[in-house]
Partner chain sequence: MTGLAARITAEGARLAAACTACGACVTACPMTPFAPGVDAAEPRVAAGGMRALLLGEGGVAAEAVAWIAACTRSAQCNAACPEALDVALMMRFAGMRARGATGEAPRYATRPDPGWSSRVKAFARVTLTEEEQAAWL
Amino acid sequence: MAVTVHPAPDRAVFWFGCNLVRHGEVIRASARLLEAVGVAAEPAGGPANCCGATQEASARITEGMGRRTVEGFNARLAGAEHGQVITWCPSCHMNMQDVMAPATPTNFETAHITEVLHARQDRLRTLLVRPVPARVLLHRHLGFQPRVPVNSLVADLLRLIPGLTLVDDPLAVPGHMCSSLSGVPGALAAAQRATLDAVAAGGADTLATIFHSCHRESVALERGCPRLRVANWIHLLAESAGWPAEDGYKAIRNAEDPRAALGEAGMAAAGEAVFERLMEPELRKAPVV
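Please render the chain's structure by itself; use the form predicted in complex with the partner chain.
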């Protein structure tokens, strides 16, 4: 599949979306990787930069949220000769192309982070000097791939890591990422079972996720598979570069006691009531298989 090579932007925003905030180390490492290949991109995300996909039951609200975000990016990139918004989230990326940009004119182009890093892989290769001995199954979805070939782009990037072997398996589960499957009864469990079967068949010791919601759903699989490591592709690149990128979400998601794992400072930051009502149910959720 042809890869779109975007010209180097003179200014860029790394639009990491909303739910990647659970993985602060992935945001930091992604921004650092972009900078290392010559693309300094200011991170932006969270609900104030929402694409509106969470509110699709109301066109008015979806449109308003999308317009606010586009106008914010237009302002950040005003005056740029070649401004670029570099996406992480496939929902955000598709929403920008399908809903946001058609409604609100943009002064930037949109590219996915995998396209940007892949196009500059020669510079990335020089960073990836530490071996990561792992036999990796790449967690792939069918969706988004026709728009941005993330499955092959990430596979190519992981092949740059010395010591890492990719399992050759054709599995690609439905949906564009696991959050879409979680809303359809039975779909996520079926996908996770197929993934674990592919892990076993390929003798993989590592499951590499591409997107955040897949990572969020998959880290809990480690509980039932003690010899399996679940890591995001950014974790693996950072590890090979020798950068700190400890998976903080996995540490609390798989802890016997998420509250204890979060610690006093974490609890104080989250807030007791918010933790109990909004975070703890997610952190204590059993693996979906």
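Here the structure is a predicted model, which is why all the values come from computation and not from measurement. Numbering follows the first chain given and starts at 1. Under this definition, the rigid core comprises the largest set of C-alpha atoms superposing within 1.5 Å between the forms. Compared with the form predicted on its own:
A displacement of less than 2 angstroms separates the C-alpha positions of residue 13 between these two forms, with the rigid core held in common.
Next, report the structure of the form predicted on its own; the form predicted in complex with the partner chain has already been given.
Next comes a single chain, given without company.
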């Protein structure tokens, strides 16, 4: 599949969506990688920059949230000869293409972070100096491929890491990420079992996730597979660059007591009611296999 080469933007926004609380270290490392390869991108995320995906049951609310976000990006990139919004979340990327940009004219192009880093892999290679001795199976999905060839892009980027061996396996599960499987009875469990089978067949010791919802589902697989490490592809790049990017979500998700692992400061920040209603059920959920 041909890789789109995006021209270097004179101004850019790194749009990381609504996942900062769960995956802050991944987002911070992603921003640092962009800066290191020469892309100075202003960060944007949270409710004020929502793509509307969480409100898809209401077309009016989704359209309003999307319009507000596009208008905000237009204002940030006003006057740029080549403005670019760099996406991280695949749902945000698809909503921008399918819903947001068609409804509200944009003065920027949209590129996924994998495309941006891949186009600058010569610069990236100079950062990746620490060996990461691992046999890695890449957690591939099919649904995002028609838009961005993320499976091959991430594979190429992981091959830049010294000491890392990428296991050659054709497995790619349906949908654009694991959240799209969760509503289909048995689909996510079947995908996870097939993934574990591929890990065993390839002698892999590491499962590298591409997207955030896949990562949240997959980290719990470590509980029953003590020799398996689950890491996001950004974690692996950061490790090779020598940057701290501890997986805080995995530590809490796999803790015997997520409440204790979150700690007093974390509980105070989240709030008791929010933790019990929104966080605790996810953190205590058994692995789906």
